[in-house]
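Take a look at this single chain, the form predicted alone, given in structure tokens.
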Amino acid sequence: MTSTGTAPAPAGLVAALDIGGTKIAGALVDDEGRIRLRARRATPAAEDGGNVMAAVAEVLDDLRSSPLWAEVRGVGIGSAGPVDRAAGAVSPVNIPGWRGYPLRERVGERVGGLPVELIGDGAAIAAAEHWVGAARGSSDALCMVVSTGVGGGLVLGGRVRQGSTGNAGHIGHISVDLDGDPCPCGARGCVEGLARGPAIARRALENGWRPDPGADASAVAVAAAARAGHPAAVASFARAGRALAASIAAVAALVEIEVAVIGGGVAGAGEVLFAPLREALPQYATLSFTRGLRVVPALTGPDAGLIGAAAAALGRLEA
């Protein structure tokens, strides 16, 4: 029988799913958030959901391949979302042949009944900030992803707070544009469609900026163009960062966190994003309890779904 999200692991070794459009990741991780063992493979987003859960399937089995395996307590999956925790289910956006997919219940069956936990990727990336990384000690924060898409969790009175269906603190589709460009979830001028990657990308290239020969048009070729300076580079990240501030400044208004912790492919950027986003924060962040507000970056890097996985398997969520 798998969990639905009220027993922890006893202490010791967890396995560890980190889920997405992109690649499917696994670890062990022992109870101090340190990895022992990864396994990865790309993720057949493309495929039916059997071949995506096959994928999943060899994850899992290069980490029961281990002799490290027998310590193992139980299993936390990170997953893009949506998320159903009551029914232990996803409809990624990005994974079409997942609709309404009972991951948690087919994790079990591969895991010989160990206890399964199932939170969205937002939600473990506030669960692994707020365990090991840049919200480590704080009572209220948004831990946010800025990628290929927008994402993010909450912590409230010093708890991820997941909401009743898991997908509490989705920052990334906040209006911030009420004229803007319609996004694909229906709305218009999502905080996603002006910060992702691909957006910063385009609206370099729509205003004159273009990469090197060769190279690829991507946000991260945009940040360098933006260190040496060209200007329509500059402009896309600094769009970016007004946008993310006014996002960050409205979850600030609402529900009183004292620090936004920012990761991801594109925060990698660095101060190309970060010098804009607290530049235009204090345009939007103007109450009395918002005005001090910090914006730094994420300490966990590429690992920050495998850890908050884990520390959901391990019952740290609830702590």
Contents of the next structure:
There are 2 protein chains.
Amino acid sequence: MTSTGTAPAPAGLVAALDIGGTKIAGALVDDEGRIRLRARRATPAAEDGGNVMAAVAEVLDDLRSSPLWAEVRGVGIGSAGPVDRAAGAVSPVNIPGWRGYPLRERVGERVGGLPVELIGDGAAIAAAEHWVGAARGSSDALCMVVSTGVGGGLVLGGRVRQGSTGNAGHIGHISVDLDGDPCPCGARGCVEGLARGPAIARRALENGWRPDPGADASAVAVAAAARAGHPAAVASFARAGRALAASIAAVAALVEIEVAVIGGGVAGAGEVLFAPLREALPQYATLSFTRGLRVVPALTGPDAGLIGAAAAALGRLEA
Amino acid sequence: MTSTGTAPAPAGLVAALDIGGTKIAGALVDDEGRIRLRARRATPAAEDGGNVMAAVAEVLDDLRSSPLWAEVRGVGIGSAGPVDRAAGAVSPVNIPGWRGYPLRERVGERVGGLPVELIGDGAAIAAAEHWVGAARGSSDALCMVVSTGVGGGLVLGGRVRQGSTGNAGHIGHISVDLDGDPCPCGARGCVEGLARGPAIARRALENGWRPDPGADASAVAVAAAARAGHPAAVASFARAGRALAASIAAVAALVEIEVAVIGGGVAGAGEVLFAPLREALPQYATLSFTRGLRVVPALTGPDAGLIGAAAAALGRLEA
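Output block for the form predicted in complex with another copy of the chain, input the form predicted alone:
Now the full complex is given, and it begins with the chain already shown.
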């Protein structure tokens, strides 16, 4: 737990929780999207639901132990999905102990009557990038994360599109190859299966790339090899870029967007990913009204989920 | 030009134009979506832009010659796209004489200062089905036409999603097969290329189906053969259904919808198309929040464009 910055307290703070299969992050965030205090626990993802909630409670207790807590006027939760906005419940794929888990109510019990907002992690990313990131000022944007998985959220008409259950923006599981490889979700040819980090590594291995001795066969290692010109590494990123381009073009054709913002570990490879993606985009975004679409890196980094959850707590997602 | 019905005049009428590459349809429509008067000309699509506008003017003149015109309080135009809402201009793919053509202004000059609204034909279909069709009462819906082409529009949060230029809902040109056959739009594996009527006929022919002597190799003929159990005909509709299922599932994952409404000539084949589509849908709509999605036939038929244009003139599309 670290306090960041010593600026005078703003008019109000909110507490933010970002809940995923690996970590439970918490923060106090001011009304300009600045993080004032952090807390964090590993997610005991394999344990029962009560233990996962105990870790959430510890994060909240860390935040509540700060004198800043007195200024907190609401709580926002961004959770791995699927979520159920109406019920305030979550069923994160990677946290099997939580199925229809009443997370909003349980958090509410720990924070003494403060209002609690729950959103999906895709909506949180979109809210964060629209508030203080690369989608700021855009009425219509797609915000993606390309990492171990592929997810996203949409800004439409200047507002985050949550959808009736809170799960809109699930770009990782649209099929761009209807006869393609089976995806664990049950479909075939999903964007995630083509563009996620482990897929990039596997494809490079299948085509003859090898990591350095003792090193992992990760997308980061493939990116380094691609920068050095290894053909199988270059080709694997090109394939990911092509799948992402087809999916981004589909979003542009369906809802019209000005910009696609991409963050996450794989996007951290920079031009190794963005160059082939931008090259492939005009091959799929062919309609006149999709041609001006920009693709840019995300700005909010690993804090996207916290900042987006804070945006929800501040009422920035309401229509 | 025929007057339909003799009900007492409602509080107000609007004039509607539905402009496509084959016909220019006009109507006077009341505030419950009933057509009170019709007019129509063939589109001189191969001629210069002035001649196309002359045909539009003739349709308007037919409508204006009715005593009902005195009750008209606005004009709505639904046009083949792409459209440019901000400029009031259209560039229909199948009307080469119109490129950036200032249709809204030209129509305005013919109707003496009445307000004129211009929307894309996809938005018009969605507006019509949401107002008086199969998407009535749905907050979130996809409305498609599967015919010689494949198009559509979206209802999100109870409103037609037009997009900043008016072209949102272009589901026909999303790729569901990123390495697939080239599409005239420039992309590959577009839904339209897999599911439009001529594609269904071509695929059946390639696999050994033959039309009756002297008959056309149309999707209607393939549908009749499929009903009779001809394997190549059945398989061709199954392929179209699969492509449509993948695209509808993509929309559901991206924006969350309750219902997909499908009209147009190919959808007129009924269960020959809908049965394989509904069978394939769960193979792509695998995420929990997409599983309840219904797929139903459109109700507004060939009048969808007129009714949607009327909805725009009545201000039903405003946020």
